[in-house]
Structure formats: structure tokens, C-alpha cells
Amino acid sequence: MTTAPRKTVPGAVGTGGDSHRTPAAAPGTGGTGKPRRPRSYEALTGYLFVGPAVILFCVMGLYTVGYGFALSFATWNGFTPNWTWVGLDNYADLLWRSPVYAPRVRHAALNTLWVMIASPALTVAVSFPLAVLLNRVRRLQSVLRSVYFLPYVTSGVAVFFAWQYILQPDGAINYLLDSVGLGSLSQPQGWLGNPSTAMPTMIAVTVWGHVPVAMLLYLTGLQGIDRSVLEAAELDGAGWWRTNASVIWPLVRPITAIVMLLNLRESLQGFQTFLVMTNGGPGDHTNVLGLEAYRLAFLKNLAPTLGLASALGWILFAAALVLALINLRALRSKT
């Protein structure tokens, strides 16, 4: 038996071959021929590109908040060169001492839990059985998702002013009961101009402007579903029903976590669409929180009302921090 002789690579490390090795690469080229830049430079490159971004986020965002929590310890107007400082006296004024402010605000904040009780759960209500319909379509799946998406990407304050002449005395509300022979159901002062109905009509719009970013949730999540787990509850029997509601339901429960979150801080935060339908009339039967932090900062006439504003801001943001926590404290514990 003879054994072929073996072949050595020139240059191979560690072959213990002749000494045609590749020549160490020199210093600065990185091995492939072409300079290498200094350490030094490619940081600065960076720190010039990161700049812009961090100054900006300085000036609008940690100055304007520091900012805003110095101001709710003062008293000002927006224009005299000069805070009063008062220290929790605003804190106080919100939540028990003023006779004038802490009313109007617990009376927002009752408003503002039924917001936060009904929008989130009707939103969960009515998106969850539209995404389940819709991921069963077959056709025109593309543009039915497209139709019922379209009302969250139109502009918001015009289909505010629309929703406002469709809940008119003589709107298209009231018009369609009468057609249908419902006529002891239309609100001859309109939908907004009744106490008993302007808030329930608020939470329905709002749930309205709420359901295609949850459906589209939802449908994203019933798309990543195993067919075969689908497949195997068809083979033990269940229904359609039962699919849903013990199948289905449980495995889209972390979006359901979602979408009451960023319900909860909407509801919590959200005025635009009671400043524009209702300013919190009739009354103040549509007032909420966030109405009322902006009616203190920009519409008291110049009175010095900015650092109740402010604190009343505050006090929003820890209860939307405690709200969050417990709904991720929540989901943690469900998954």
C-alpha cells in the first residue's frame, strides 16, 4: 500500500510548508488593501449624524416636559415675565380644596371613567366578530379591509363636523327612524342637544373612529393562526361558536391586551373630538379631563390658570403610567 504524497499549500498557516506566506497586512488597510479610517473619525461621523436628533429631542422633549412639571408648582398667565410659585397648591386645588376647579374636575373625571369603561370594551366588542367575518372572506377581502379601515385614515375634524350634521334635529339620524317608523326614537333636540343622550352618542363615535386599528389587529392576528389547531377543534366537533370563543379568543387574548391600552389612553387623553362636537355641552355633560386641562391652559381669558393646566396634565399622565402597568402586569400574567 502506498499513500499518495501529500501536497502542501503555499502560504497555508500552519502547514509547516516553505515560507510563501501571504505578507501581514498593514497597519491601517484592514487587510484588503484600501485605508482603513480611524476609530476616532467613524465615531465623530457618528455622533454628527446622532446630533441633530438628540438636540431636538432635548429642546422638544425633555425641556418641554421639565418644563411643563415646573409649571405646575406656579401660578401664570402665559404672559407676565414672572411665575408665583405655590408649590401643591395647584395638586390641591384639582383634586379637593378649590371650591371652583375641584367640582368641574371630578365631575370630567367621572365622564371620563364611563369613556374609559365603555369605549374600550365596545371597541373589543364590535372589531374582534368583524375581523373573524372578514378573515373568512375569500373576495374582496383587499377592499373590504380597505372600506372599513378608511374612517381612521380620513381627516379627523372633518368627519367630526360630518358626524355633527348627521346627529342634527334634522339630520340623517333622525330622518332614517322616521322612515323606518321609528319616529319615538329621534331626539327632536338632537342627538348632542339631549343630557341623556349627548354622552352614550360621544362613546359611539368615538368607539367608531376606534374599530379599524383594533380589527386590523385583530385580523393580523387571526392570520398568523396555525390551521392546523383550527383543523383539529373542527375534528373534535366544535362549532363555530365554539372555535371562537374557546380556540380563537384565547390565542388572540394579548391583542385584545393591546387594543384596551391604547383605548384606555386614548379615552384618557383624547378631547379633540369632544372639543369639536360639543365643547362638553350640553352643560358639562360631555366635559372630560383632557377638555378641561385644555380649557384651563387656552381659554380662561388670560386668568392665571396655567399651572392648574399643567398639574391637571400631570395627574392624567400618572393615571395613564398606573393603567399601563396593570394591563402589562395583566398580560404578563395570561401569557
Given for the second form:
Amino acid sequence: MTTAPRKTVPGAVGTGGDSHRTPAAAPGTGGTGKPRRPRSYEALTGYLFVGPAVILFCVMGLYTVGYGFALSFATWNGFTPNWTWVGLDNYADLLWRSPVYAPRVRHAALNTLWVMIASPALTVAVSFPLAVLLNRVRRLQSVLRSVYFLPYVTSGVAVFFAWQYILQPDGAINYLLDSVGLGSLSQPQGWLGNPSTAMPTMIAVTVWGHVPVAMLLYLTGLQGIDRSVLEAAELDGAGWWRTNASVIWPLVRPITAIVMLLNLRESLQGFQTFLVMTNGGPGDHTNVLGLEAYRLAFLKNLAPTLGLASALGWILFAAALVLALINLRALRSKT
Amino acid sequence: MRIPFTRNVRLAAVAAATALSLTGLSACGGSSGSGGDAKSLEMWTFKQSHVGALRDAAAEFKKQTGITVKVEAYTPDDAYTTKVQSAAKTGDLPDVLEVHSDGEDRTLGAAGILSDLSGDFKGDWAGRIQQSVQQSGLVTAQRFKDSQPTTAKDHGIKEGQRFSVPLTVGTFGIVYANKKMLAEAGINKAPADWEEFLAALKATKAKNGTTGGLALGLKVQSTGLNWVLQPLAFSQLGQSAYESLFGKDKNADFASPNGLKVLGMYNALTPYWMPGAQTLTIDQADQAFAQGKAAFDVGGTFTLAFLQQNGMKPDDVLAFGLPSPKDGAIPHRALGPLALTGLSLTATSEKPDNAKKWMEFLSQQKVAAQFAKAASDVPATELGADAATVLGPTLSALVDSFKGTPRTTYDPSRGNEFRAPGYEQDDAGAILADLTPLRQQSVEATAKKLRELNASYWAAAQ
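One more: the block was the form predicted alone; return the form predicted in complex with the partner chain.
Full assembly next; the chain just shown is listed first.
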């Protein structure tokens, strides 16, 4: 899309111009010789068309964002007529000052950090080799691509409930392990019931949901690589491993940056999976920052903690912004 | 390719686009969902087990008054809370809400979502309600005092207001046992004390290692604290020492010898939890018990109805109050009844008089008796001499657990009188979960963490 102003082409319908009349034989006019619309009329039409979208954006976007930001400096439960302004107190309480909220936020931040490290790394570690293999498959590639993309299509609350059942003490995973003689690996308390396995399991489910898009992005990148580059590598004697490690991997670095960025953002702010599957448990072992913000906003039975939730949301936004910049800088294309 | 449009077509398109956008916006505003004619009401409940009974009552109400009541359920509790809050924001509330008594009603009242019923709940209506819960829903002097901090959820209420009238009563800390599993383990009566309870758990677990244990929805973090530890601690220590566990005095809090003692007793349950109890919601734990995945289940008086919905008959279970320790301060502790749910009138109801008629109708003795039978729940209305017949043997046994003197009765509705303002039971529940069933912390470490939690809330309240 370009935002550059279009030059008026004399004779083109609806482009305006200095002349108020279009030559009778001009293309597109049908030879009717209708008078041109005034520029102001054309502009008005355009504004009217984009108007609803702009209004919607202002109401649902800018207003909401501004409202949320203002709320982060207040105490409010969502219903009382007035906000109580507290300045930066909400931020201070969350970050260090409150003996109630600060420890919870620190604990959730540590859990979130684990997700932020493991989820993007594992997503890349799974999706890149998967894409490389899929790129080499000549037959049934589209079928396989669809199969690998299924988790993304089916992701949703119902799927997370399904995962919950699979991971229960008498669920499919324990049953499978028992069936193949690996009963010692099964979890008698369920995979989400053991504090040692709950977070790794949640990360695995998260990665399961992230791999399809990452794999598709890598596949697109791989298919865009110039064959001559790969042939040159082959001529230089590079094997399959060396070609992938030294030629393809650097070439898809921008895609890795995007995958990492998307995953970092999701890991930092996403919480739906945790809400549905563990609600932060067992105990408090899978509480993450997004879930804590959601709790403060919606699960406190009208306690005046909406401002705290909003402040936590803005802290997360700031962290996401910094991470995105660092990530893009670190993984920018060097080719 | 350019498609030529006439001016009229373009204007029509613009108008349509604008209209569609504004339609979307106006949909956010909405209006009262109760709508309909003046002879119809809408009521929401979070109790699936109440829906049938309420609809039966509504049919009778229509016969008598010509007023239709449409009853809808939204479950589980969290979903209901969210539904009510969002509906309040969009002006789509029904006329009547069933609410959690003595907490949720005041919070919603303070938020302007509910109407004050203090002028209406009196005379015959109030007289029909059991004496012990008549003050439920009322903003008493103590409740008003507790609401004073700006951080209180019900900040803004006024003394003397009433935001709900009691509908059902009951209590927590009721144990349900699978009679068949008990018999298989050689047990044919309810355990008389905590030690016998542990022995029964041991016996059923020994009989069947995977299904012989205790179910409790520990994913809801406060259940272990509310339903087991607190009544147990009350029995062991007596009221004053029990309440001191939550106080500022380090000589008497959870890290004191008293605290360590009761935490150790609670920890004795560790070998007997059903597998994965820590990942189950309350409903899931009850379902697991109904499906035979556990020999015991801890819940409340309200659990019986849910078990019935899931295929268990009252005769299949043995129900009793959580047993007290033999050598505790109160070996025969009663579990005080409290109003569990109440009826509230929304502030946006366009038919408040009809709504109040419906609420009063539900409190009538005959209607309440039918409700009790249909919902397998204990109504707040005094049922009189026929109560045992109306309630049936299992519910009557539960009601028997209410009987005690003020000194020997654990009152679960006592809240902020002895705890720090704003104290969140979920936080303490998460700490307890690390003790049992998760075995992540020792009794001593758990006690220390509970002490720190108490201290943090006391400090935050200053």
C-alpha cells in the first residue's frame, strides 16, 4: 500500500483535476462526457468511507488504550462512580512496595521468564527442522503441511480442555507410557498435578500451539531461497548439515527473528492456556504475569484492583517493547 | 478495472457502511435484557441443581399471579460472576439474581448493581426465614465497619441496607463417603473423630490404592483451608486460639506451637488424597467421587444435590460433618449454618414489585419444602416440625451437624473480625497446597509462609 498522492490523469473518471469536463473520447467515461466531480466531493466520499473505520478505531483502539493507561494510575473496581487517583502507587506496589502483590508478581515473573526462554527456543528448535524436512518432501507436501498446521487451526479453549484430560493421572499419556513399558515415567498425580512437571508440560502445550505458524513461516522462507545459492554451496562441497547450518539458517534469520518475536510476545502476555488448564496451579506453580493481570482485573469479585491490573498490563507492554527491540537488533539480517 | 458507480450508489454504500458501524457500536450499549411485558420476569442462578426446582416454583407462581418467571443458569461460579458483571456494564441484567450470601451481595450492592431491600424484608416475609440466618444480607454495624477501608470490595455500603434475602442455608466441611467402598474396607459407620477418619481413609486406601482416597477440588485454592483446616483447627484449639492463628501475635499465629500442631494434623491427610486432587475444580472433585474414583469427598450441604445429578443416590452415601480430634478443645464441634445463597433484586429491574413478589413467594413454607425436595438443598425458610420428613434422612443428617452451642459451633461466616482486612484466602490456600498434597514444603516452612502472609496483610492494612 502506498500513501503517496496519486497524480491526476486527465480523462480518468473520478480523479478530479483542474478541468471540470472530461474529453468525450476519454477512456472510462463511456463517452458520456459527464462533468468531473469536484476534488472536495471526491475527498468527502473517501472520508465518509473511512469514517466508520476511523470512529471504530478511535473508540475501540485509542480511547481504550488511553482509558487503560489512565486507569493504571487509579484505584477502581469497574463500577463505582469515581476513580481514586493514586499516581504511581500501583506501579510501585506491583514492583516492590506491596507486601501482598509484589511477591506474587515476582513469582509470576519468574515463571513467565521460564516460558519466555523455553517457548521461543523450543518453537524454533522444532519448527525449523520440520520445515526443512517438509521442504524436501516432494509428494504429499500440502497434505503434510495441513497435518502439521492442524494444532493451530484447532487451538482453542476446547483443545486445552482436551489436553487437560490427556494429562490427568488416568489420562492418555500415562496410559500410553504404561502400555509401552515406560510406566516409571508416568505421573501418578497427573502431568499438571506435579509441580516439577506442570510448568514443562505447559510449555510443551504452548510450543505445540506455536509450531504450526512458525513452521509455515520457515517453509515460506525456505521456498524463497534462490536455488543458485544452494547449488553454489553444493559445488563448494557443503553437505546437507553444513548447507542448512551455514547457508540456510543465516538466510532465514529474519524469519527466526519474527518467530522469536511472536513467541516472546505470546509468552509474556498470553495466559489463556494457563487459565483453562491450571489456573496457576498446582498451588501457585504455574502462575504467569498475564494470568496475574487477568486475576487482578476480573477474578477479584469487584475488589478495587482494576488499576493494578492495568498497571501490570502496561509493565508487560513496556517489557514486550524492549524485548522486541532487543530481539530485532540481535537477529537482524546480516545477509 | 474500474467499476463506475453512480453518485446515488456511492452515497447508499456510504450510508450503509456508516449504519453498520453505528449498529456495532450501539450493540455495545444495549438495554435491559429482562424486556418483555410487565407480567414477565427474568432470574439468573449459578446453581444448576436449583434450576428445576425454581422452574417448578415459577410454574406455580404463574398460576397464582399470572406472572411468568424465566429462570436461567450460568455455571460455574466464576463464569456467573463474569456474566453478571458484564451484563451490569451493558444494561442486560435480569430482574432477580441468586447470589452468594454475605459477600457477593454486598459487593454488588456497593457497585450499584443491586437494590436495597431493607424496606421490604420484614413482617411475615422475614418471620418465615430461619432465625439463625435472618441477618444474612443485612449490612450490620460490623459489616459496615469492615467496609470502611477503600480497598474493601463492599466499600460504599451503608449500615442498615440489605442487598439479598436468604434462599438456601448450609455449611462447608461436610464429608461424603461411598457406603459400598466403606463396607468393602470393613467400615459401616461414620468416623466419630479425626483419628477414626484417618483410619478409615487408611483402610479404604489400603483396599484400593487408586480409588480409596479423599477427593477435594483443590484447584480452587481456598477449599483446603476453608473446608478442612479451619474447622479442624477450631476443634483442636477452640475459638479464641483458632482465631489467633490469623492475628498479629507471633506467639499464637500459624508458626506458633498451636499453628504447627494443626498444620501437622492437616498434613496427616497427605497419603490419602485421590490422585490429581490438586488439579480438580470443586465440581470435578465431586464428579470424581460420584464416578467412584474416591471413597471420600469433602464439600458442603449443597454437594448432595450435585452428587445426585451425577448419578449417586442419597442412600449410596454416608454424610457427616468433618470429625473433630478426640483430644481437641472441642471434641464435639458443630458446623454452624450460614446462608449460602440469597435472592437479590437488580437495580435495573423494570418490574421491582413483581420481582419482590416472586422472591417472597419462594420463601413460603410450602414452596420452600417443594424446593428442598426438588433441589436436594436446605432452604432458608423454617420448615417447622415436618422438616425431617421434607428433607429426607441424608439432608436431615446434614442439618443435624448444625446443632451445637455457641461455644462449640464453628461459624464459617465469621470473616474479617479476626483476620487482617483484605485477607485473601486463595493466597493461604496456595501455600497450604505446597504442604499437602504437593509435599513441596515442610510443616515448619508452611507455617513460616503463612505467618509472612498474615503479616503482609496486616502491614498492607495499616
